[in-house]
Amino acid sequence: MPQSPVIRKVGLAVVLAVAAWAGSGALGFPRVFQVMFATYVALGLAVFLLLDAPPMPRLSGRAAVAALVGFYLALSVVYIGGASLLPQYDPAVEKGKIEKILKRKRDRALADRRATAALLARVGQLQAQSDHLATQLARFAPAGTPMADRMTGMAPDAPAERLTVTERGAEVYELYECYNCHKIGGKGSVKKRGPVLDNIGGLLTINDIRKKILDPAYLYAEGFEKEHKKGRMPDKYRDLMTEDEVLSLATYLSTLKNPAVDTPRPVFVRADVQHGFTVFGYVRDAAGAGVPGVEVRAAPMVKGGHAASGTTNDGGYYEIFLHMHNENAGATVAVSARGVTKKFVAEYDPGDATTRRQQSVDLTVADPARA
C-alpha cells in the first residue's frame, strides 16, 4: 500500500532530525545548537505540511480580522517562547569585562596623578625650606627645623590587586575574548576560526607569540591558510592592547606546553627561518615556579660547534640563538643550567623555508634558597 504524501515528509523530517543532532554532537556543537538546528528541521517539515494542508475557507469581516489576530498571538508565543530557552545575553557580564580592561588604566592614570601632585608638593615644600634657610642665613642664626621633619611628601596608593605575569595573561585572554576563535583544555569557539593553543608554547618563542598579536600576518597556522589569507584574525590588539598586556598575553601563552593536543605547527610569512637554531624555554624549581636569572647554556654536539648562553628573566624564560647550519640537522644539543642537562636531537629540513628551527626546553634546577 502506497504511503501518503504527509507520512513520508515526516519520516524524512525525522532522519534529518536525528542527522542534524548527531552530526553537531559530532563536531562539538553545544547542545543549545543542537536543539536549534533539529528545530530547523521541525519547521521545514511545518511548512511542507502547510503547502500539502486543504484550503481554507474563505473568511470576511470580524472572522477574517479574528483569525489574522489569532495567527499572529500563535507565531508570536512560539517565537518569544523558544527565544527564552536560549541563553540570553548579559550586558553585566559586558560591562564587567569592559570595566576591568579599563581599571587597571585608570588606576595608573591616577597613580601618575598622585604621584605627580606628591612631587609638586615636595617642590613645594624644598622651595619654602631653601626661603627659610636663605633668610637665616643672611641673619648668621643658626639652621631652623631639620629638613628631614618636614618633608611629608605623600607617596602613590600601592595596587591593591597583584597578579603574576601569567596570571595576568590568563586574564587579558579572556578580557579580550580570545576564546572566540581559539581553544585551551578544551574550552572556546566552536567554529574552525582559529588553531587550538594548548601546546603553542612547545611551537612558538614569547617574542614570536608578540608579533602574531601585533601583526596577525606575520605567521599563520599549518591548516589555516584560507582563514589567513582572509584577515580572520584582526590586527586591532596594536591600538587596544597595551604593551605590558601583549607581553603578559604572550608570556601566558608560551607555558601552554601539551603535547598531547594536536596544535598545528607554524608557518612563518615574514621571517627568515634558515639561518641559526633557536632553544628556548622555562627553568623552574620544584614546585613549579620561574627562577630568574639562572644562566643556560645550549651547545651543538658537533665539531666545531660553537656553544651559546642566555639568562631567564623575572619568569624563569630564557631564549638562546645558536648558529647552526644546513649540515648541522640532526645534530644533538646538550642544554644545561646548574648542574642539570637535557639532549634533543635538532631535526629540520634544509629545503624547509617556512618552519623555525627551535626548540622549546624546560628545566627543573634546585633553588639555592631553598636548599
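Superpose the two forms; the largest set of C-alphas matching within 1.5 Å is the rigid core. Remember, it's a predicted structure, so these values are computed and weren't measured experimentally. Residue numbers count along the first chain shown, from 1. Compared with the form predicted together with heme C:
Taking the rigid core as fixed, one finds a CA shift for residue 345 smaller than 2 Å between these two forms.
In the core-superposed comparison between these two forms, the C-alpha atom of residue 75 has shifted by at least 2 angstroms. After superposition on the rigid core, the Cα atom of residue 103 is displaced by 2 Å or more between these two forms.
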The other form holds:
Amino acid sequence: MPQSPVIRKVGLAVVLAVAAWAGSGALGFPRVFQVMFATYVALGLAVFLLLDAPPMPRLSGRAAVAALVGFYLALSVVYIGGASLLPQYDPAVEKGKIEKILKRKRDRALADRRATAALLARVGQLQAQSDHLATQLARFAPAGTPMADRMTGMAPDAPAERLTVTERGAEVYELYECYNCHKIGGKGSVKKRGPVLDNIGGLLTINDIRKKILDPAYLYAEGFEKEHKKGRMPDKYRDLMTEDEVLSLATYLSTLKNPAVDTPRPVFVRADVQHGFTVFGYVRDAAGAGVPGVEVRAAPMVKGGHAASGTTNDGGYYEIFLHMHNENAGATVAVSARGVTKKFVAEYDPGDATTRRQQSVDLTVADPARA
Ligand code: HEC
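We have the form predicted alone; now please give the form predicted together with heme C.
Starting with the chain above, the whole complex follows.
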C-alpha cells in the first residue's frame, strides 16, 4: 500500500495547518502570521513527500543541464511569486504611519496657535470698534463746543496710567523726538533747525497745533519759509501717532505760553483766516489746575457786536468763535468767567490773509468750593 503513508502525511499536515492557524489566531497574531505558519506546515509536508518520492532516473549530458536550469527557474518563480503575494515590510509605509501620528499632534499644536492668533486679532478688532464708538459718542457732546474740546474731553480716560493729558503730551514730545529740531525752555535742537516753541500756546489753538503735526504744510513759522518749502518738518506723524497721542501732544504744547521767548508767528497758508475771530485759552484755579465745565463769555465792545460763549473741557481749555468783521478791527473784547474779566484789543490787518485772527486769554478763577 504505497498510497497510505502519503494520505496520512497530508491528513496530518491539514490538522497541523488548522491547529497553527487557530492557535496563532487565538494568541493574537495578525492574519499575515497565520498565513505564514500555515505555509510552513505546507512546506514541511512538501519536504516529507519529497523524501518518500521514488528516486528520479539518473540524468546526464544535455538533459541534466536542462533539468537543472528548469529546477532553478521553477524555484525562482515560487520565491518571487510567493514574495510578491505575501505582504512585505515597507519602510516608507512605516514612516508614513509615524508621520501620521506626529502630524495629528503637530496639527493640534498649530491649530492652538492659530486660535490664539485669531483671538488676539479679535481683541484688536473689538478695541478698534470701541475706539471708533468712543469717537462717535464724542460727537454728541453739547453743541457749540469746539471740535478739539470734544476730543480732548474724552482723552483722559483712555490709558490706565494716572498721567494728566498734558503730562502724557510731554512724553509724546520726547517719544517722537520733536526736540531734535525744536527747543522748549532752552533745551533741544542745538542748531536752529526749527523754531522754539516756548510761546506756541499763545499763538495757536489746540486744533491748529494738532493740524500742523498731522500736516506740516498746514501752516509755517514766520522766518522759516525756506525750511517750510523744503518740507523740513517730517510729515510722518500722521502715520505714526495715534489720535490720542496727537491730542495729548497738542494739548501739552497749548499750555506753553511764555511771551518772553520769541516764538515765530504762525503763517496760515491753507486756512481761510479772514472769517471770524477766535478767543482761546485756559481757565485755572488759584493752584494753577485747569477748571473743567466753566462757561466763558467773550464780548466785542462795539455797537452791534455779538457776544459768544464756550465751556472749558476736562483740562480747563476753551475756544470761542466770534463773528467779527473787517470793520471791527481794533475793537476791545471782554472775556469773562465766574466774575473774572480780562480785556484785550482785537488787532488785525483786514488786508492780511495769512495771519489767523485770534487771541489767547487765560483766566484765573476762584475755586467755587472755597468761594
Ligand atoms: C526734522 C526737524 C523737525 C522735527 C523732527 C519736527 N519739526 Fe516741527 N518744525 C520744523 C521746522 C523746520 C519748522 C518751521 C517750518 C514750518 O513751519 O514748516 C517747524 C514748525 C513747527 C511748528 C510751528 C511753529 C510756529 O512757531 O509756528 C510746530 C507747532 C511744530 N513744528 C511742532 C512739531 C512737533 C510737535 C514735532 C514732533 C512731533 C515736530 N515739530 C518735529 C522742523 C521739525
